[in-house]
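Listed next as C-alpha cells is one chain, alone, in the form predicted on its own.
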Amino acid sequence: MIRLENVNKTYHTMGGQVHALKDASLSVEAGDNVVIIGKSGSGKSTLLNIITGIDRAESGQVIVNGSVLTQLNESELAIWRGKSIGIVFQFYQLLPTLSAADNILFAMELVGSIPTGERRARAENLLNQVGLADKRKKYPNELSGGEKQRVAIARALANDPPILVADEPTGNLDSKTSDQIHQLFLDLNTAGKTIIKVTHENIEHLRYNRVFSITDGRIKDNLAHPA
C-alpha cells in the first residue's frame, strides 16, 4: 500500500540546511494501523507530507496506493490525492464559512468521484458515523475541539479513500476526547481503512499493529504492538 525507499528531503533555511529525512524507508500494508512517533522536529510531519504528496522527495522512491508519486506532476498528484488519501490535520483546517455538512460536501465537489445526487446523503451519513448527525448545520465556531476534529475526520473520508493519515490528531484535545478520537480511528481501521497517525504523545494506551519511530530524519521499524 505504501512504500518509501531511501527517501531524502532537505529544507534550505536562513540558518542553513535542515535534513528532514535521511535515507528514510518504510513499508505499510493495506489494512495496517500505524503509529509514527518522534520528538518535535524529528521529521514526522515531513514524512506525512511526502506520503500524501504535499511535498516532494529530493531522492528515493515513493509508491502509494499503486502510484509512483515521484512520476506525477502537480495536477496528477492533486487528482491522485483526492481519490487515494484522506488527511486529518492537528488544527482541523475546516472552512469557517461552511457548516459541518457543507465542509464535507465541498471535499466531494473538489474531487468529483461521488455522484452529485449522492453527496448530501453521504455527508450526513459520515457525520452520523462520527457521532455528529445533530451538528450538521453547525459552523466550526459553534463546535468544540473534539467535534471539529470529528468533522475533519468525516471530511477526510468524504471520497472514500483507502488510506487515512492524521498529523497529531489529538494534540489539542483533552484526554477523554482524545480517547474518543483514537477509538474512532480504530473503528475505521476495523472497517478496512489503512490508518497512519503521527504523534509525540505516550502510545502505551493506543492500539495499533505497526509502529515506526523517527529520529533526526531516520526511520526505525519497531516491533509491532498487538492491536
Contents of the next structure:
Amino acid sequence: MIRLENVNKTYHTMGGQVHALKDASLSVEAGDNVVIIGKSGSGKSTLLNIITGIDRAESGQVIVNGSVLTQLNESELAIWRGKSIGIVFQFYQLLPTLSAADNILFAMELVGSIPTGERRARAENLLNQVGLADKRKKYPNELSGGEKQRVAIARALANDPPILVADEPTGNLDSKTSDQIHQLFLDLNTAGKTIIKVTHENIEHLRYNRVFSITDGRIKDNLAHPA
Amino acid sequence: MRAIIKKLLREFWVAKGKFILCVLAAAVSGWGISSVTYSYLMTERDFHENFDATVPAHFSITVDGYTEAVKERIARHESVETVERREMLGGRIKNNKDVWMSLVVFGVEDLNALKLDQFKITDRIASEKHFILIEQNATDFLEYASDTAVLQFPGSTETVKVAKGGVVHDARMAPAQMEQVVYSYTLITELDSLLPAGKARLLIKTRNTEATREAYQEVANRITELVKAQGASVTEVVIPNPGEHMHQPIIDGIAFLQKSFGAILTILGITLLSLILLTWLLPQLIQVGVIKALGASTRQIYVGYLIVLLLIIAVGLSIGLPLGFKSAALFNKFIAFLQNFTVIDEPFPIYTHGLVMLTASVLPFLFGMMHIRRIARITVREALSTTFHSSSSGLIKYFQTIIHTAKLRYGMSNLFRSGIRTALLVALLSAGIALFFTGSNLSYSFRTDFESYYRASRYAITIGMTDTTSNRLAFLNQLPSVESVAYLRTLRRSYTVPLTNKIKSTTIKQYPPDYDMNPSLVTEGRIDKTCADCIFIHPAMRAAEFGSIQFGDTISVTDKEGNVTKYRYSGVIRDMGGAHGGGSMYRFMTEQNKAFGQVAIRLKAGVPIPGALLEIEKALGENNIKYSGISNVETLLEGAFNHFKPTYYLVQGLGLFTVTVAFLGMLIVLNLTIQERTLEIGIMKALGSSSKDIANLLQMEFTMITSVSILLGFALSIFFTGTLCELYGEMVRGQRIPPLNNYTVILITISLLMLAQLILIINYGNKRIQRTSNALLNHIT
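What would the structure be for the form predicted in complex with the partner chain, rather than the form predicted on its own?
Let us now look at the entire complex, which starts with that chain.
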C-alpha cells in the first residue's frame, strides 16, 4: 500500500542545510496499523509530508495506494490526496468559520468524489460514528479539544480514503481523551483502514501491528507488536 | 517603549514594501486634503486679484434720448459712485480660416481712463486708421499675417476693414475658445455711425448700497425716475448677480466637484491607510500579546505604535503635500482658463502651508490612532488565541442557514470575519464605480437632453435678421435644400411675478401661424393656433415664479411704453435658449409677424446642414440681404455640450482613479488574506485542494465584494446623477435635466471590472498560493 525506497529530502534553512530524510525506506501493507516514533527534529513530519504528497522527495521512489507520487503534478497530487489519504493534525486544524458538519461537507465539496445528494447524510453518519451527532451545528470554538479531534477524524474520513495519517493526534489531549481517540483509530483499523500515526510519546499503551522509529532522518523498522 | 519602536522600525526595514505602502496611503490622504485646501486658497486669491480688480459695475442701463447732461445728472445721484458709458455691439469677424465668427465690440469713452469693468491693455499698436483691440484669448483665431481685421455689422452687407490695434486682457469675459466669440474693444467714437441715434448704455457703480440684486434694482428704479425727469427714458436695466463672473454657474459646479473630489480623495486615502495599517497591525496581534506577557503596558505599546504611525504620516505628507499643491495649481489653472483669469504665482506665506499641513495630518492620524488603540488594548489571552475572528456571530449564523454549499458558506463567513476590511474595500470600490458611472451618466443625460431640444426642433437653421421685409426673402423657399421658412419675432417685455409682486423683464417669442412646433417641446398644455391671447412660459419660470398658476389664469405683460396686455396662461414650452434671465414667454400668432428678428428654416429630409448653410449664405449674399448671423442645431448642440465637458471628464477621471486605487486596495487585501489564512490554505491543501481550487475560493469571495460594490456603486450613481443633473440644470438652464443611466457604458464597465478581478486573482492569487504552498504545508505538519 505504501512503499518508500531510498528517499532523500534536504531543507535549506538560515542555520544551514538540514538532511531531513536519508535513504529512507519503508513498506506498509493495506490494513496495517502503523506507529512511527521519533524525537522532535528527527524527520518524522518530513516523512509524513512525503507519504501524503504534501512535499516531494529529492530522490528515491514513493508509491502510495498504487500511485507513484514523484510522477504526479500538483493538481494530480491534490486530487489523489483527497481520494487516497485522510490527514489528522495535532492541533485539529478545523476551519474556524464552519460548523462541525460543514467542516466535513467542505472536504467532500473540495474533492467531489461523494455524490452531492449523499454528502449531508454521510457527514451526519461520520459525526455519529465519532460520537458527535448532537454537535453537528457547533463551531470549533464551541468544542472541547477531544471533540475537535474527533471532528478532524470524521473530516479525514469524509471522502472515504483507504489510508488515515495522523500527526501527533493526541499530543494536545489529556490521557482519558487520548485513550478515546486511540480507540477510535483502532476501530477504524478494524473496519479496514490503514492507519499511520506519528508520535514522540511513549507507545507502550498503544496498540499497533507495526512500528518504525526515525532518528536523524534514518528509518528503522522495529519489531512488530501485535495489535 | 524605545524597544517597541526599535522592533517596529526593524520590521519595516525588513518588509520595506509594507512601509512604502503605508507611506503611500498617507500620501494619498495628504494629497486629497491639501489639494482641496490649496485650490480653495488659490482660486479665492485669483478671483480677488483678477475679477475684483476690474471694478465691476453693479448694473447697466440703456437710455433712450441720451445726452451728456443725463449722464452728469446720474453721476450726481446720491446712490451713484461712478457712471461710465460703455457701448456693446454685436457683429461678425473673419477668422484665420476665412470663416465668419461671432464678434462683440465694446466701445469705451477713454481707453486710458477706464473706471468700471476695467480691462488691461497688454499690447498697443499705434494706428491712425480705425482700430479694434482684441481680447487675448481670441488672438489665436485671428493669427493671420494681416494687421487688418475684417468685420461686418448688422444692417450692412458691406465688410469693414479695421486695424488690429493691440491686445487686451478682460478678466470679465469668457475665453473665446469656449464661447466661440471674439471680444474686442474700441472707442465709442469709432462706433458712432453704427450705434442707434440717441441711445446709450451706461455702467453704474452704486455707493452705500447692500450688494444684492434687490438693492441694486432699488437704485436702478430711482435712476429710471431721474432719467424720466430729464426727458429721457430707461429702456433696459441689466443687473448681474453681485460678485459673480460670467461663467459663475459652471465654475460653481466645477468647484463643487473639486471639493467632492478632495473629500473623496481624503476618504480614499484614509480607507487605503486603514487597509494597509490593518495589514501591518493584524499580524502583530500575537506579538502584542507576547510583548504584554513580557510586561509591557498598554500605554507603552500604544505610544510606541503611535510614534511609528506619526513617522509614516510625516513621510507620507512630505510626498502628499507637494502633490496636493501641484494638483491644486493645475486645477486652479483650469478654473483660471474658464474665467479668463491670470494665475497669480506669488508664494503663500509659511503659516498657510503650516495650516494645510496640520489639516492634512489630523484625519489620517485619528484613523490610524483608532486602529492602534484597538490593537494595544487587546488582552494577552485574546492575542495568543489562534483564531483571529469571531465565528459565531448571529449574522454569520443567519447567512450560513440560507446558503446551501459549505464552500459558499466558507466564503461568506470570510467576508464577515474581516468585516471592517471588507467594508472598506466595498466603500472604496463602490465610490469609484459610482463616480465613473456618474460621469458617464451625466454626459449621456446632458447630451440626450440637449439633443432632445435640437433634434426636436424642426427648424435646423436660424438666421438672425436685420432686414425684416419678408417679401424680400421669398427666394429662401425656392432653395433646393429648404422645406419651409417661418418668421419669428422676439419682444422685450416686463411682467409682475405673482409670488413676490416684483416686476421682472423677459422676452416674448412670437411664432407665426405656419410655425410647426414639435409637440414634444410642449410639456404642459396644448397649442391652439386660433387662440390670440394664449401665452406659454419657460419651465424655469413656471417652477420659480408661477408655481400655483392654472390654465386660463391671467398673465399681464407690460411693454416699454407702459401698455399692459393680458394673456391667458396656456402651458409650458421647453426652450434650450430660453432660460436666461429667468425664462422666456411664448405666443402663437393668428397672423404672420409684421416685423421679425429671426428666420427659422426647415430643411428637406436628408439634407445635410453644412451644404444647406453654404447654399443659404450664398443666396442671401446674391439677394443683398442684411443679416446678423446664422446658427444651426448641430453647432449649438456641440457648443452647449462642450460647456459641460470639464464636468464629465472630472467626474469620470476621479472615478477611474478611485477604481484604480480600489484595485490596489484589493491587491493588498488579497495579499493579507493569503498571509493570514496560511493555516487554512494548508488545511485545504491537505484535504485535497489544488492551488487553483483555493484561488477559485478566493475568486468567489472577491466576486461577492465586487458584486456588492457594483450594486452599491450603481445605486449611488443614480443618486449622484440625479443630484448633479438637478444642480447643474438649475444653475445653468433654470430647470432640472432628466437623469439617465448610460447602460452601454455601465455594462461594459461591469464586464471589464469582473475581468480585471478575475485576471488579478487567477494570476496573482494563484501564483502566490502556489509559490508559498510548501512553506504553508510545513507550517501545519
